[in-house]
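The chain below stands alone, shown as structure tokens; this is the form predicted on its own.
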Amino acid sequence: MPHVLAVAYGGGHINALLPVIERLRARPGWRVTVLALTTAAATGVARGIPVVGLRDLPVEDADSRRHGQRLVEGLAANPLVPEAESIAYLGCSYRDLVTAEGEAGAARRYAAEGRAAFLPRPTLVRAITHLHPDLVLSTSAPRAERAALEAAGSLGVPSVCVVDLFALSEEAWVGQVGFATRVCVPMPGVRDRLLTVGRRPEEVVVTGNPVFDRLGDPDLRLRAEALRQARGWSGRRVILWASQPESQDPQLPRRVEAALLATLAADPTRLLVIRPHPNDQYDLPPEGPQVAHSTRADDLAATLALAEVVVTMTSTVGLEAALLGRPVVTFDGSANTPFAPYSRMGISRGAATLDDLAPAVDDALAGRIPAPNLPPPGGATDAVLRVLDGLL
């Protein structure tokens, strides 16, 4: 019976590697632990998927618990994370810090890097010694999830690391030799740069990402035509603009609407359709003949394949729509634009001032933006678990 120990943060972390999960779950005689970092467990609760934490594996000891209660004392509560899971991972991260730094090592990396400091890779030994999998499976998080991968290799168990994005900081980890047995990434510039990194060829594998799979869905098509038909699109030339905060210069995102409202007087058939990110709350201009508002109730992946051109600054949007072979168009100004470089990867066209971003628009809608070389959504789960059957 093949044991898989999955690890995993929140986010788009466990999003990442849920659909294999479920798909390994429904394996007669396969067996899945999932260890929920932190805001992960909820995540699994809420998709039926029994999971663990740190504070159920022998893991802790009176000086873990020491340290755990003192730094969740300074931690606001959180609904989504019981206490004494945040005491577990707390505390076995800071003694772990401890053994490798010293007291007043640890306490002068924890006080200038809070818990980036943190690498609990003795916890992970200890619990991936005791669940004893046949292979683990994690992604390119930093802190535990790379422990847990370092971890396994020190034991001797495959693993399988799975990238969800770029990989641009994790590089300093996921590029050495060594680190996962396979590592499965979302796209061919991804494989290349670990492959300059010191990677060989056969440790990398282009995947695409598990969580994108839905964007395969066979009637999303007929999906975007009902929304299209819903919304009284027809015979609107849709540009999709995807707003997300700047912290650095909060009204950024504002000139970048502005700019491309300006685009809609070169001709009368284009819709601006405006989809803020949860966390931009601001006065959206208001619809009328020219301009509409997208919310999360609305279907995004069928706003997305309706599209003819979408617009962000870094959001993921703006690689889910390069997924569906959308053109995509980039305003490279944003102090994020490092950490999510579209343009330099070639899945966007990148305007790096506003006035080039008419321009871009233009050549949007007139077909002169190339489709990236991305591999089609659908089939990344399969190939993820091709991985996995190959190890084991």
Second form
Amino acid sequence: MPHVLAVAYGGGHINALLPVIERLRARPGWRVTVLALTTAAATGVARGIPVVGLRDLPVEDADSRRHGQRLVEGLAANPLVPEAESIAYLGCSYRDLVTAEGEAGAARRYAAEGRAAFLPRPTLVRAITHLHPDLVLSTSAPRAERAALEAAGSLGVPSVCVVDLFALSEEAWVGQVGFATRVCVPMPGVRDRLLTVGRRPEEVVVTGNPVFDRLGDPDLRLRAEALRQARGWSGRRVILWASQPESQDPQLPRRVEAALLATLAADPTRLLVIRPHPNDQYDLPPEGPQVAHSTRADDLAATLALAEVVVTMTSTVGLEAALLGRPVVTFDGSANTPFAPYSRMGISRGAATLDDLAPAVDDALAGRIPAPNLPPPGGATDAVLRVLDGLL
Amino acid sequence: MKKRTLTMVEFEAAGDILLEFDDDGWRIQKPRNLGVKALAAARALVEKAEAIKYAPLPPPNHDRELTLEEKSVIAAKVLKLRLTRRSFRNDG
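Would you generate the structure of this protein in the form predicted together with the partner chain, following the form predicted on its own above?
And the full complex, kicking off with our chain again.
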């Protein structure tokens, strides 16, 4: 009976693994243990998947509890994470930092780097030794997920790392020979980069990201057309602006938006649909003949599928649009552009300055932006499962 | 004289278990060659090895991190391992 241990944090990390976990759980005779870290537990439970936390495993001791109690006191309570789990996660991670660096070194590093200093390998070695999985599945995230894959390698357990996006900051460990038996990446450009830094061709597989499989829904075009009709956008050339906050320059998204509004005069059929990031709170320009709003209540995939061009700075929405074959324009002046280099990866037409936005949008609307080389959405979960099966 | 840096240490434990230790931590060598019992023993050794707390050096070296060589000697003693091989990098 194959036993797979999946390890993930919340957000995009657990979301990338959930479709694979659900399919594995549906296989008769397969056992899947999900070690859900921090907010991932709530995500898993919401999908009906039983999860375990570090507090459920024999990884804590008096030292870790002492460190955990101290560190949790400085944290704002998160309703999605039980305090006992925070104590276990922070305490074990800090104990392992002390093991690696000594008390003084650990204190120095934690003061300087916070949780980024954590790499709880000994804890994950204990967890894997206790659980005896046949395979470890995780993502390219730092800290405990990285530690899980390193620990699997130490213990001779085959492992699969699912890279959800570009793995730029993660290249330091994902690019290392021996880090995960197989690395699943969302696009060929990421594979090329990992091969350049030393991974072997047979170790890195372009699978796509399972979380984007929903974009392969055959009914998506119908949903998009229905949305277009419902919103009264028939005959309009939709420019979708997916905004997001820019902490170092909060007015930057507003300047991008103003530049996009200025492109509308060129053609009265153009319609700027503004979809603000949930954390980007501001007074949107009022809806009018050439401006509409899109909220989280709107079907995002359908909204992307109906757009003639999608504009963003670094939102993941840009990648989703590209997977749907929509032309993507990125404003590349964000502080986050180096971590989501859409234009450098050939996924978007990059606008280096605000003045470059109008010609880029014109080119997109005129069909002068070539489609990026991305695997069509819909087969990533199957592809990751094939990689797993190949190791068991 | 050429300078060289220790990059990996190999240890042998009872039951033909081979472990290696480098700056990335401990690793079982050729785990597929081990039987179920030996693999479980090797994993238990790695668990113990990863959790070793190396005491700081006495002053005035107490701020210096232990070298791989120093850690290997301590680990071999604590875990009763036989040090079988060292790999070095030539630093020119």
